[in-house]
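First comes one chain, alone, set out as structure tokens in the form predicted on its own.
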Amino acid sequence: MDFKFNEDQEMLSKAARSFADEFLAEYVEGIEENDEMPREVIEEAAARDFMAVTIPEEYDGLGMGHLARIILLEEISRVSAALGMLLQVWHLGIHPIVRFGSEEQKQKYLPRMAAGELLAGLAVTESTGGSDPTAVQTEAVKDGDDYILNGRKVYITSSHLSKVVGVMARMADDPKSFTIFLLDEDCPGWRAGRQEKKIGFKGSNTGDLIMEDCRVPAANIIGKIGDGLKIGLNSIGEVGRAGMAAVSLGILAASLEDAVKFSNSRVLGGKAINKNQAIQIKLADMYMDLEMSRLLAYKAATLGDEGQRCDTEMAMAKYYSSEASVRSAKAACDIHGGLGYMMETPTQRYLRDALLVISSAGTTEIQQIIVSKAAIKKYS
């Protein structure tokens, strides 16, 4: 197996540390504070193409795949896992419109979309739970050529910055039957409603969606009547978990870069900390962590990047990358000691982040049944 980045994957890899690092490092003491994204910040993200990564060439993106994406959100989330958390809901929301939009939708928002001038979402999750999308209780009622939704859509990501949200809804006329629909700027009777207080992911938003008598044209429609569990499932699977794979990647790398310098530099009984096996211990596991981490996510990408099916392998990637952030992140605290604990080191925001990301697309207990049914389909 060849490991190396090409050329456009290495180059992407570098423009986006160099983002993180000389532009964005600058604003997340702010971010943190006002839990909210700068709008430059975004612009810039933008300007440098990082929306458009996904996105075929014939809409003006970059067309790169999953691989690109997942470098870029790890280098991006090693400094704000809120704004790698923006970014890859972003795509997701992307994601429906590529791989089942009409041309007519390709061309009406794609474009726009790798420009940055419309944020992107996927609206599942209902107060009925996220882990059963089948218990969605949006509805949507055939009114001429239109049709008429009611329904609210709780902890969706970017619920008060998506200018373009896909919402499943479940229809009227056979309540088995589930559909995407597009909420755009045109559709009167959807609204931002109450926004959460998360105790990390400072500066992406969350909130909810409500819909009232919500007026959408059936060309707004991804794919077909009845297709919506299909697609939510589908973009979820390869994208959802994919990004969140992402972040934590992001989160591993920061909490290793960070445990590192500190046990260098910390002098305990004349000889710096790192030189304790105890603290050694830690590190390893850190190091294993983020490698292994690495290992599953970009196994993942490149099976989707193949055409491969790839969602028991994006599961694997999501289930031991996100547990491993928790892990590592608390390891970087507890070698930092109460200092880590402090909210003016970055390292305590690395654990709040790294809870955040546990429940975000699909549970650990949800990518655990993915990949026991796999097993289990193999093997017997």
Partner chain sequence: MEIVVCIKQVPDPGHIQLDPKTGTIIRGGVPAIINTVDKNALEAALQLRKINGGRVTVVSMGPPSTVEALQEALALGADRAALASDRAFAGADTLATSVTLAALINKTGPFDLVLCGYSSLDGGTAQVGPQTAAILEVPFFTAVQKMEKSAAGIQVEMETEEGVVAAESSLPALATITKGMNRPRGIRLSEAKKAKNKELFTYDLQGLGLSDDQVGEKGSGVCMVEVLPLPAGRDAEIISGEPEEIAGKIQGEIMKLGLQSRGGNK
Given for the second form:
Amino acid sequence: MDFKFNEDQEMLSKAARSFADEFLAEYVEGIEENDEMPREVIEEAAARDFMAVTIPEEYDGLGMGHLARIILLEEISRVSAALGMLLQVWHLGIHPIVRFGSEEQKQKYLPRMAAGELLAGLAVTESTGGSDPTAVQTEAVKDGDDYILNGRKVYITSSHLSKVVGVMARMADDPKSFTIFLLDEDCPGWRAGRQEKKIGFKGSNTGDLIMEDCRVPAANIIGKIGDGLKIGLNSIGEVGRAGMAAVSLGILAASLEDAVKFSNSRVLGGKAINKNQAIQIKLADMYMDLEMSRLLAYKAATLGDEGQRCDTEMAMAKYYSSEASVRSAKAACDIHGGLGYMMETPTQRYLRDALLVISSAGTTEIQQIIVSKAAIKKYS
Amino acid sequence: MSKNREIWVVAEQRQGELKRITLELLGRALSLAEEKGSQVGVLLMGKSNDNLCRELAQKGADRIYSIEGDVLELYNPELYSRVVAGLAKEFEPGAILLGATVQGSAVSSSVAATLRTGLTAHCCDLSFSEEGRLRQVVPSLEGYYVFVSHSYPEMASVSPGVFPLLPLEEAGKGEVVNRELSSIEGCLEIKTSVLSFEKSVKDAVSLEDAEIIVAGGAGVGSAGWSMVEDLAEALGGVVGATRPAVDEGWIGHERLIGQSGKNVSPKLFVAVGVSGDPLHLSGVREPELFFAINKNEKAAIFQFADYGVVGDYRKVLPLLIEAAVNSR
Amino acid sequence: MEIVVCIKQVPDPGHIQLDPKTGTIIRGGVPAIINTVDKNALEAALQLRKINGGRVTVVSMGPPSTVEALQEALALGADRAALASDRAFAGADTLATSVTLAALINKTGPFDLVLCGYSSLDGGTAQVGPQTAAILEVPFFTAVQKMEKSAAGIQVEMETEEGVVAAESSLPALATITKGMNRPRGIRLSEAKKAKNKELFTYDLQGLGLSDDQVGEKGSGVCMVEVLPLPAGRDAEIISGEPEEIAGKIQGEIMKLGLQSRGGNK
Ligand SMILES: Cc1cc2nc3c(=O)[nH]c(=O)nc-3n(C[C@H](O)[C@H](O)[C@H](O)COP(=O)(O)OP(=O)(O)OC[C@H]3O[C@@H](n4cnc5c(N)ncnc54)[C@H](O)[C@@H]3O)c2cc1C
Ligand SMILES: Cc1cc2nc3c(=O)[nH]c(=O)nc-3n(C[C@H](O)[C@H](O)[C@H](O)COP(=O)(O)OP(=O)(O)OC[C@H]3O[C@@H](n4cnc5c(N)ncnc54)[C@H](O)[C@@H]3O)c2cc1C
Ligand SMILES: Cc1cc2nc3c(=O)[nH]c(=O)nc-3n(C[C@H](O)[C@H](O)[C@H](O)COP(=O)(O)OP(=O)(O)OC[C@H]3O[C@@H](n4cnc5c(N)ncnc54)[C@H](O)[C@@H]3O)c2cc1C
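So the form predicted on its own is up there; where is the form predicted in complex with the partner chain?
What follows is the entire complex, opening with the chain shown before.
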């Protein structure tokens, strides 16, 4: 068992940290205030190839694996979970094309995605409930060589920014069959709708995606007709959850850092507050939560990088780290006293962001179902 | 062995005027020379030096080495360094003092390397040890480092503002030694030409002369920086800064106070979001009244100030600005 | 154009702490970074390479862990790197540092331009650039905020306290760069991936053809003989209360000083 990053991963972590600390940090206040991600931040992230990590080298990507991606997202989310979220979903949109797309589709989209020109996303959730993808109502009707899509997706990350979105639709002629269609700039009839106002992830856009007689050529189907659930669940299971776990790691790290810094400098009754056991216990728990979350996430990612299945492990990592990030962010707020809940202190942001991680890419309850199923299977 | 060797000051002039640092250095060199029983030489480079030679003689320089030439009108790092190194080889002074300015740093460094002798930067004090070595004192985080050189000439660059200006001495009788540029080793093979000089627009009151300074540090942040400027204006003073604030680009380098910036001696000094690092405070010389505003009650600045406010400056400054404006 | 950039690895100033008992710097455990303005020098080199072609070599003197700084510079786009590392180099002043750097630069081959940062974040003397130039016997410029290749060689603008001096020299030459010159790029991952295949040479004392009395503590021109304590502070009286009261009290103390307003800093 080797707990070290390799040379590429070390470099990536350094590069991501310097981007976060030296470039991104300056923008965070503005992002929170305006609930918008400035163009230049996205452009700078693209210029540094952060969009390209998971794209294979033959399509101008970097061909780095799951672990590399987690390292990147953790470092970025440590400073801005919102940008972590934006990137995570970008990678999520890319994954179905890389893993299941045709050669033609790869040529067409991946190089431009790697360069950061095409923002990508994946749209599954509908008002009928994100926890049950088979409840999807968006319908695809065959029309010659094309398909006509009608429906409305909700809570879609980057709904108002994405240029290419993989959409899961039910086939009109076979209600048990689901397919993922790539909506791109050449498909007339899709647009963003309502824009959500969230308590956290300010600057990560979330909203509705509306398809009204949206015409999609058959060439834009990922995999085959009927592969939708498999592709959707694989993407969310391996990439979506890994991403949310990584965002949680960033929040955990930031919460701990701020808590330590503040408890060092806050003097009450003549001594720093972290000389009190009650504060020390909180710090110990926060540190352990960070390390346990890392171990779970890094292990799951390492399995993925070895080509093994990692959906159960990713579910554990997502479940544990997202819940831990809420605990830890709250503890960071508490350690700051009243200050922790004032808008001028970042800890309140960590808490708001952490809460949103829980509901994204599969709720805690859904992860519990997945993990318990695996346990029962293994130990029966 | 160097007992009677001269102590040299390399003068800095701009458009026919001596810079203040040169006179500060001259004052110190004179008292050092007196202690040692040696003399002070000033090395002056410029287009035409008559007036400045007279001024330097009046102010007590024993010998003024004057090198004139059109090419010496503007600062040319390569040429200036050659001149100083060449004359130092010829006359073998015991010590050479320069200002820790852009020009002084460049010239002292090049000369020291050419002569293969030691050089101490940003000195805040100079004295002789019992053995007659020049003790060159430099502020650091841990205290004041004292450096001595292994060889001669002993060379130091001195931060502007640390030594007081000297009152004019009427009876100056210094001798002027003229040297042709062409007679100095290496000065004919200069590869650098100076094309132009553009004077920067100066503030009305410079930091060194200011009686009231509001200094902002890293804790201020870019968004709140204008508050520091507003307070300075309301109090009728000027803005100073710590190195992180300058590095972030919130304010120009000419506003830096401390070891690598300026030494100031205001009557009133207000430090906002400044931690109280010795390398900053070494540049703040004995203000009559010193306030510090910092949100960390353990910040070192509170050890040095007369009055401290623990808290976010953004809460206090607006009211302070208002109070200052109202009481004008 | 053959460009050499000198980069120094320094302790991250944000992480330096003093031992509360002894008042000395705690040396262990402080993360090291590339001296920030050296990144501006590297950026300037990469931009010159883009316009004029050629090669960028980064060099440093330091302990073996300095390879990390050099690797970062390679990841940022430098073509190759060279490190001078030997116990004999320890304790160098700026003169001994410059002698070592000059030998290292000569070892990397003929050059057109050497770039340094204006000053370091730790020693901060601003001496190494001009001293290295003197030892290499090339013309030099300090505090350069603008630079381009010209017919004669290189044309620069130097910042001084009074204003900007424009100057020109033939090549080879050396320049020290200020922050105002440019905004350094961040690491591009695609560039970083190539870094591990780039050449990184390491030289010791012998490898540089130097003797031990030219370098390190022995080769230094100055030595530190004493550390004097910092002056005691005044121990501030803490003013507390509502912001209004605080402001009132401060203004009251200021009034007692009886200063004349000089009419602001406009
Ligand atoms: C910030 C944000 C970004 C998002 N981005 C995207 C995106 O880009 N693309 C996308 O497709 N979706 C996205 N989503 C949607 C997300 O995947 C869903 O919110 C999530 O799957 C839950 O679905 P739901 O909100 O409809 O809740 P529901 O499915 O209605 O669940 C309601 C509650 O019931 C619980 N529950 C449901 N089923 C069970 C069960 N069988 N047993 C026990 N408890 C159960 C859930 O855990 C939850 O507590 C995003 C959500 C958020 C908050
Ligand atoms: C507080 C303090 C004060 C000191 N004062 C003096 C003094 O007065 N005189 C003296 O001789 N020594 C002094 N030293 C020692 C000096 O710091 C070292 O000699 C150091 O190796 C180089 O000097 P610097 O950091 O001042 O560099 P600077 O001259 O400030 O650095 C300018 C540029 O030179 C280049 N450079 C510098 N060092 C290296 C390196 N090792 N590798 C590659 N490039 C480099 C970089 O491009 C850098 O940006 C002092 C040290 C300290 C900590
Ligand atoms: C060789 C060398 C030379 C140097 N030369 C100089 C020099 O000439 N001048 C100089 O200044 N530095 C110099 N430095 C740097 C110096 O060591 C310190 O790093 C620097 O002075 C610290 O600046 P600061 O107080 O602004 O920042 P920090 O040390 O980061 O302190 C910021 C302070 O702001 C407080 N704060 C944060 N937010 C708020 C808020 N909202 N309200 C109130 N307070 C807040 C924090 O509690 C903290 O105490 C030099 C260093 C070296 C090594």
